[in-house]
Each structure stands twice: as C-alpha cells, then as structure tokens.
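Starting off, we have a lone chain in the form predicted on its own, written out as structure tokens.
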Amino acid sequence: MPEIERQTLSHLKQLFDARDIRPRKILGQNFLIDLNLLEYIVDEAQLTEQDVVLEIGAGTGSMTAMMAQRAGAVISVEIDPIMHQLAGEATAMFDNVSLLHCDALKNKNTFAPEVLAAVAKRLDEHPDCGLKLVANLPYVIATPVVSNLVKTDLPWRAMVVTIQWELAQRMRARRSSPHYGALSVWLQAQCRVKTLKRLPPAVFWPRPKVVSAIVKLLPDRQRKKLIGDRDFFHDFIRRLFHHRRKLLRSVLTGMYRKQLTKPEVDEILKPFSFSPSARAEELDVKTLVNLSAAFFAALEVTEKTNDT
C-alpha cells in the first residue's frame, strides 16, 4: 500500500508556503488537520471495493488518497485550480481516482453535468457498486450537495460529511423546533440522519468561526416509497415552509389558488382533522408526506377534469 502525505498543520503550512498560496475563504477552504478525525470519517464510510466514492472538495488530496486505498473508485471534485493540482500530485499513484476541475453544482438545484457523467461512467464500469458521498464539504455548498444527491436516482448507499453544526441541527430537527424546516422534512422522509461528532474550530486550518459536525446519512427505501411523486413533494414542502408560521389553510389556499377553490382545499384537509390554528412547523414528517400526496391526487383530478 503506497504511503500518503498526512494532512497535519505543519505539512499544510509547508506546502502552502512553498507555493506562496493561502487558503481561500470565499471557497470555504478550511482543512481538517486532526488525523484521527480524517481516519474516523473514512472508517465511518465503511469503504470497500464495491463502492464508488464522490468527494466534493478535494483540497490537497489527503483524504482522497486515503479513500483510494479502500474504495473501488474515487471521483473527487475541486473548483480551485491550485488545489486541483495539489490533489493530483497527492493521488498520482492511484489509478482508481478521477479528479475533476469544476464546480460541483450547475446551480443550487442540480449537479454539474460533468460530475454526473463521471459518476455514471464509474458506476457503469463497476456495475455491482453503489455510490457514497464522503467529503469535508465547503459550507457554502453543503446544503445543495446533500439535498441534490438525495433528489437524484443515483444508487447512493451512504453520506459521511463534515458540515456546519447549525446545518446538522436543521437536518435532524423535529417538528415545532427552531431548526425544523423543508430540509429537515426532505431528508428525514427518505433518510436516516445521525450526527456522529461535534467538531470545534481548532481541528481545522484556518479556524472557522463556527462549530462543525460530522454527519452520516443512510437511505431509507421504505420511507422513500411512501412519497410518490418526489418532485411534487420537494416543491410542496419548500413552498409550504416558506410561510412556516402562517396558518396552514391560508398558505395552502394561496399555494394552489389557481387550481383549487377554498372549499376544495377544505375537503382535502378534512381527513387530517387539523385545528384552525395549525401551522406547517407543527406537522411531523409522516403527516407532511401524506398531506403532499393528498394535494397531488386532488390536483391530478382537477387537471384531468379541465382537460376534458
């Protein structure tokens, strides 16, 4: 097994000084310098040759190389040209690593086409493999990366990522709590979400101003099956939680005022027996899945009626 560079603080400073470069705050470059934590993340991913790994934010390539020793293939994405070069040097001895120099996202709702193409290619080459996202995610893109991967039909098996602590709270939040929102519902309706560790700023260089977390997400196929139309569900909860503290009936009648009358909305809501003061933030994930399905079915009937 080839020896890889260990991403310590002294190693990073020597590497950066030799190139006369500095971490770029605008790109969220905070490098994890606790070797035990790097190994912990890779261990938690439980990588085998049956895994294709997607890493967003290769950095200097230290964790990329660690994962290449265990996984069938690693696709690592890095937007910074200098970091891309450093990661290439750190992983040059591995023939199962694909380094992409691009933005991981086309926009906030979609992965970049080259990223999806690279993942599809590796999965085609390894038909028995599944996909795992393992990354020290830049804070600025952490939410769309996780959310968009859940949104795809890719055969992902796990995500083990470092993210901002506040985002971890949002992912795991329960109804009526301050962090409960559309992201909480979207993820919990399809995944099991667990916070593995809370990370102080001192384990990164440069030190961020916020606390971080290592989070693990596993797909829950049974929960996912209950959703039905996931595109509709995603839009439904996003719009609903845009007015999370307003009265539920008022929000829903406003959302579908062009398709449904107020009496029709009341008819949809009747089986749920909501109180007149009910609000979106008070509803649990299962109820929201069922509510979305009820509106989807009603809108389908309305559309068919209008077509005839």
Given for the second form:
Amino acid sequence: MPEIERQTLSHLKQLFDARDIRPRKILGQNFLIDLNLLEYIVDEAQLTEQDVVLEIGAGTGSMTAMMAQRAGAVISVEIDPIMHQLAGEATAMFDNVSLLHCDALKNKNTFAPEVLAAVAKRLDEHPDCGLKLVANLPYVIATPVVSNLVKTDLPWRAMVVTIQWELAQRMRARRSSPHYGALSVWLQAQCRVKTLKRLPPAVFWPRPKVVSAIVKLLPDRQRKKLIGDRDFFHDFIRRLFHHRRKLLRSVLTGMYRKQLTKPEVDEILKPFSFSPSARAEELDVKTLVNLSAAFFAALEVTEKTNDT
Ligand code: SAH
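Can you switch from the form predicted on its own and show the form predicted together with ligand SAH instead?
Following is the full complex, with the preceding chain placed first.
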C-alpha cells in the first residue's frame, strides 16, 4: 500500500511555509489536524470498492488519499489552484482519484455541471456503485452542498461531513425547537440525520471561531416516497417556514391566494384538525409531508377545473 502523507499541524505548517502560502479564510480553509478524526470520518463512511466518493474541498489531499485506498473511486473538488495542486501531489500514486479544479456549486441550488458530469460518468461506467459524500466541508457552502445532493436523483448512500455545530442542530431539530426550520424538514423527510461528534475548534488549523460537528446522513427511501412531488414540497416548506410563527391558516391562505379561496383552504385543512392557533414550527415532519401532499392534490384539481 502506498505511503501517504500524514496531515499533522507540523506537516501542514512545513508545507505552507515551503510554498510561502497561508490558509485562506474566505475559502473556509480550516484543515483537520487530528489524525484520529480523519480516520474516524473515513471509517464512518464504510467505504468499499462499490463506492464512488464525492469530496468537496480537497485541501491538501490528505483525506482524499485515505479514501482512495478504500473506495472504488474518489472525485474531489477544489476551488483554490494551490490546494488543487497540493492535492494532486498527495494523490499522484492513485489512479482512482479525479481532482476537479472548480467551484463545486454553479449556484446555491445546483452543483457545477462538471461535478455532476464526473459523478454521472463514473456511476454509468460502474452501475453497481453508489455515491457517498465524505468531506470536511467549506462551511460557507455546507448547507447548499448537503441540501442539493439530497435534491438530486443521484444514488447516494451516505454522507459523512464536518459542518458547523449550529448547522448540525438545524439539520436534526425536532418540531417546536428554535432550530427547527425548512432545512430540518427537507432533510428529515427523506433521510436519517445523526450527529456523530462535536468538534472543538482546536482540531482544525487554523482554528475556526465556531464549534463543529461530524454528521452522518443516510437516505430513507420509504420516507422519501411519501413526499410525492418533491419540488412542490421543497417550495411549500420554504414558504411556510418563512412565516414560521404566524398562524398556519393565514399563511397558507396567503401562499395560495391566487389559486384557492379561504373556504377551499379550510376544506383542505379540515381532516388535519389543527387548533386555530397552529403554527408551522409546531408541526412534525410527517404532518408537513401530508399537508404538502394535500395542497398539491387540491391545486391539481383547481388547475384542471380552470383548464376546462
Ligand atoms: N479536506 C481538507 C480541506 C478542508 S478546508 C481537510 O480537511 O484538510 C475546505 C476546502 O474547501 C479548502 O481547501 C477550500 O479551498 C475548499 N473550498 C472552499 N470553497 C469551495 C468551493 N466553492 N468549491 C470547492 N472547494 C472549495
């Protein structure tokens, strides 16, 4: 097995000094310097030859190299040209690593086309393989990266990622918690979300200002099936939680005022037997999935009636 560089604080400092470079804060460059944690993340991903790994933020390529030893292939994206080069050097001995030098996102709602193309190509060539996102994510794009992957129809099997603690709280929050929002509902309606570890700033170099977390997301196809139209659901919960503390009935009446009358909204709400003071933030994920489906069905009927 090839010898790979161990990412320790002294190794990183040497590497950066030798090239006369500094970590770039604006790109969320906080490198994991605890080797046990790097091992832990890779172990939790349970990589096999049947896995294609997507890593966002190759950095110096240490974790990339570790994963290349265990996975069928690793596709790692890095925006910074110097990091991209360092990652290339660190993974030169592996023929199953593809390093992409680009912004991982095209915009907040979509991955860059070259990232999607590289993943699709590899999965097409190896139809028995699934996808895993394993990364110490750049924190500024952590939410869209996770959320977008869930949105795609890619056959993803697991995500093991480091993110801000506060984001982990939002991902796994339950109803009525102050952290509960559209993101919690969107993820929990189709995945199981678990916080594996809390990470103090000291495990990174340089130290970030915030506490971090390692989280694991696993797809839950049973739950996902109940959603029906996912685009509609995504839009539904985003708009609903925009007014999380307002009365549910009036938010929904406002949201669909062009398509549905107040009595029609009341008719849809009737089987739910909500209290008149119900608010979005009090509803659990299952109820929100059912509510979205009820509105989707009612709007379809209205549209059909209008068409004729
Ligand atoms: N995985 C490495 C690096 C983590 S730091 C480690 O743990 O050591 C996050 C990395 O993401 C940085 O190298 C940064 O340059 C990169 N990055 C930041 N924004 C990015 C973007 N939009 N697309 C791709 N990479 C990005």
